[in-house]
Amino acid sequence: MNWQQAYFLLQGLWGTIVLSLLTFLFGGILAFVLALTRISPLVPLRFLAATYIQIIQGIPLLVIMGICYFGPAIVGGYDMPALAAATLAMTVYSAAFLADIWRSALQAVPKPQWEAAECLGLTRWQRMRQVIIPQAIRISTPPTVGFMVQIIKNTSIASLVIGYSELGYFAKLLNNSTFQPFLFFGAAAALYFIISYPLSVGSRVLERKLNAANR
């Protein structure tokens, strides 16, 4: 491998962390609120969210990906950037899980805390940030970092609907080009494993200093 064909990997590698960051940001915001909503007294946002969830978790990535960059262009002609419709396909569909597995994390917290933050007097804003959020947190940490982990993955999906320029479309690139699959393929893997992983690591640091918080 040269200098040229590394270059071309980290600029793939840039457009995969970009793509995850803004997915992290954005999809993390919109998963937030619906958790809250899923858990909300008023049946009706329980219902619409929980209609959102299950929707959305029944579409393959792929369809959404290709409906949010080809969408706008045949109802408005309007044609949207590939890092714009591959965030905001990413967004909708990470949204969707993160948000159950942290309504799971919200409703697994004790009742008798729930109970206790009532008796204090506190508003539900104020149960929900000072009492019950912290001890979710703890609870959802690991599963909330796996399905970052396959958020980091599912970007190359986006190389193959809408030709977003992330790692796995420069590795395929360069093997269409030079014909060495295990070389470039190969270097993709060990690159996308070198951003996962420190993940998997900061969780488990995370968990450790939040049991023992909690001993």
Partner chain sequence: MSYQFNFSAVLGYWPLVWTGVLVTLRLAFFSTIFGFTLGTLCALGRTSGSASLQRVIAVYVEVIRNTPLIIQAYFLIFGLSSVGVRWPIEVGATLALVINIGAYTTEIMRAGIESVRKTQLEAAECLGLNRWQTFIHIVLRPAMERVYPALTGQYVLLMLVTSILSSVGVEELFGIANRIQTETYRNFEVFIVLGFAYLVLSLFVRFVFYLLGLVLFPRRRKLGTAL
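Rigid core here is just the name for the largest C-alpha set that superposes within 1.5 Å across the two forms. On a predicted model such as this, the values are computed, not experimentally measured, just so you know. Residue numbers count along the first chain shown, from 1. First, how it differs from the form predicted together with its partner chain.
- In the core-superposed comparison between these two forms, the C-alpha atom of L25 has shifted by less than 2 angstroms.
- Once the cores line up, the CA of Q11 ends up less than 2 angstroms apart between these two forms.
Go ahead and give the structure of the form predicted together with its partner chain, now that the form predicted alone is out.
Shown next is a single chain and nothing more.
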């Protein structure tokens, strides 16, 4: 592997990191709304959020990418740039899973906490913001950090339908011109591992630390 090839791979790594961060940002916002909707007292809203989550979880990410890439061109008549389409698809997909994680964290906050907040005369929003969410964040942080690994890995297929140039794309490009699959896919795997593994370990460490009370 020469310097130029290594530079190519690092360029791909940058694409992967950008897409992962955008996904986590927008996916997080959508997932937060979904998680709150999912436990809303209004049954139709709850049903809508549950349906969204069920449908998205039953469709492969590649198909969602196709819909998000070709769909806007039909509705609005304009072409989506690759990064925008990839971010949209990843957001739609990741939010469905993240919403489930956060919903279960909200519901894992002991029932008396909800009741006590109500007894103190807090409004629904005050109760969520000052009592429930701070405790839910503690519960949901380890699985959320773990889920970031999933997001990073999922970006690797953004080049297939959408043609977004991420790490996997450059690795394939380099392999196509040099025929050294072990070298380039091995290097790509190593780069993915380097950014994912600390998150995996972090997730486990956090789980041990934040769960100290229940040990």
